[in-house]
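A lone chain, given as structure tokens: the form predicted on its own.
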Amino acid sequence: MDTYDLITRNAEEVVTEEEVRKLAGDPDGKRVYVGYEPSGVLHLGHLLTANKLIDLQEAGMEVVVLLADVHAYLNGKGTFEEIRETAEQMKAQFIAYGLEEENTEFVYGSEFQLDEEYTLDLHQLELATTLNRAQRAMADIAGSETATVSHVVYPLMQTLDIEYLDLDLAVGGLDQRKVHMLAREELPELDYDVRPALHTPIVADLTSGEGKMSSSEGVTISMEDATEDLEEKVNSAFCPPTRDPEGDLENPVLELFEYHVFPRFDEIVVERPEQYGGDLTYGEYESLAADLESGELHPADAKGTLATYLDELIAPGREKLREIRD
């Protein structure tokens, strides 16, 4: 796999291809970030972007993880002391999951977002950005929450973070797209350069295949889950024998194979008794998806295998959480 393909693997959107190809031509030492509002326990949504960060480290880039304590405070997630405690838990889980500690810089937003220069730039953005534009940028993140003034400041801060962290590339879920587009529009107004962005997909709800998997609604998988709980969640997942269910539905089992399992394992083995055809071995996602559609791979076997590999991925983080809490 060449460097550009590695950098963009499983990206839903590349903004822009030309800019990212230029980065791929000389990736060593380039800085890429994802910002996370501290929540304590990592779930599959966090780990999808973490997988991309691991790809980018493999490509030679330096990873910056913004532990967005000021953003969390603006979002009513507790005191700074409480938020800092959950952020430290997240940091330990990211390292346990596979980010290279020596090549990962963890930064608290409060280390620079309360400085005078940043604050003055933020006020400049407030003057230059309409209320409607800021609300649109925050809409996919805030969801159905009642909008507050802090909600419209939030995306303006994300815009400035890209400059103040001295980044070459921004990464986020597709729900961050409007924020990154706002940054591309507004940073030049402050005489700052625009940066390219990668957007990772949104995985569908595990039990229905609709919408998106959410840690606040429905069923999600996190590093808190015991092996038995994880297996129960995966075995109850929506998994029709196709990658393209009717209507707006998605197959979340296949999505988890594609976005979480195959990027982290060279080979996937589906263990089956000889009377049911024996083991199946896959080196790439497309072969597994094709076998599910053809009937060669039964959904129950796909789910059992998915649970095994997901459990292997989150086991180090689960153990780290237990150490922290004991």
Ligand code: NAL
Second form
Amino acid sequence: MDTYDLITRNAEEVVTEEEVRKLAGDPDGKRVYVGYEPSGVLHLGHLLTANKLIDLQEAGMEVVVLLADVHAYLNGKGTFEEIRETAEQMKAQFIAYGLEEENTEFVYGSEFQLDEEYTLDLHQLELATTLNRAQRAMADIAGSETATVSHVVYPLMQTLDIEYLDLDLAVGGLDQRKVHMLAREELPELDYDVRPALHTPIVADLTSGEGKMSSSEGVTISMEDATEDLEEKVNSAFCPPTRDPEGDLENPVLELFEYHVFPRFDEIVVERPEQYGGDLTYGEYESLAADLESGELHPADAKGTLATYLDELIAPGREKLREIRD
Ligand code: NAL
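Switch over from the form predicted on its own to the form predicted in complex with the ligand, please.
So here's everything in the complex, that chain up top.
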């Protein structure tokens, strides 16, 4: 696969294509980051951006994972001590999942966000940004809960981090796009460079195919799930025999194949008894989706296979969590 295609595969949005093409022309040593508010247990949302980081490592880039402890604190996720502890667990699970330990730099936000120079830059950004603009940037991250001052400081700090971590490319879920757009507008105000951004899709809720799959509402799959829990969740997932259901609905089973399974396995085998046509083997997402649409692949077989591969992906992290908790 060509480097630009590898960098951008499965991305929902590339800002801008021209800037990322330039990066793809000379990717070695370029620094790319994802930031996460620490949470003790990784779920599929975290793993979707982690898959992108694995692609970028393969393309020769240096990956920085920001364990955004101060951000989590500003977003009301607990005391500083609690957040620190969950960050350590998060790091262990990312490595278990497959981020190369030697090529991944894990940074705590609090390592640099409390420095004097950073604080003065932050105040300058506060002066340059309207309340309304900062609140809008935060809407998809904090939902309707943007009523405290901490929630408008949050996106400004995320903006500054892009400069302070010396990054060449920002990666995040599509819910981060408004913050990244704010950063592109505001960094030049402080004479800092504009950086490109890459956004991964938000996978639909498993049971309904509507809205987004998240840990706070609806059903998601996490490193905590036992094999049986995972099978049960996948088996009760919404899976119409088409990739484009009517209206705003998505097919979450196909989305999980596309964004979680195919990027991590060269070949997917659907095991079927001979009387039902025998095993099916797929090297790419498109052919699996086409077979589901044509009826060649039954939704029940697709689900069983999905559960098996997802279980294999989360098994090392689940093991790690058990170790940490024992
Ligand atoms: C992501 C988050 C917090 C701070 C960041 C700083 C730089 C780059 C990315 C960052 C977390 C993210 C979330 N806002 O919603 O999980």
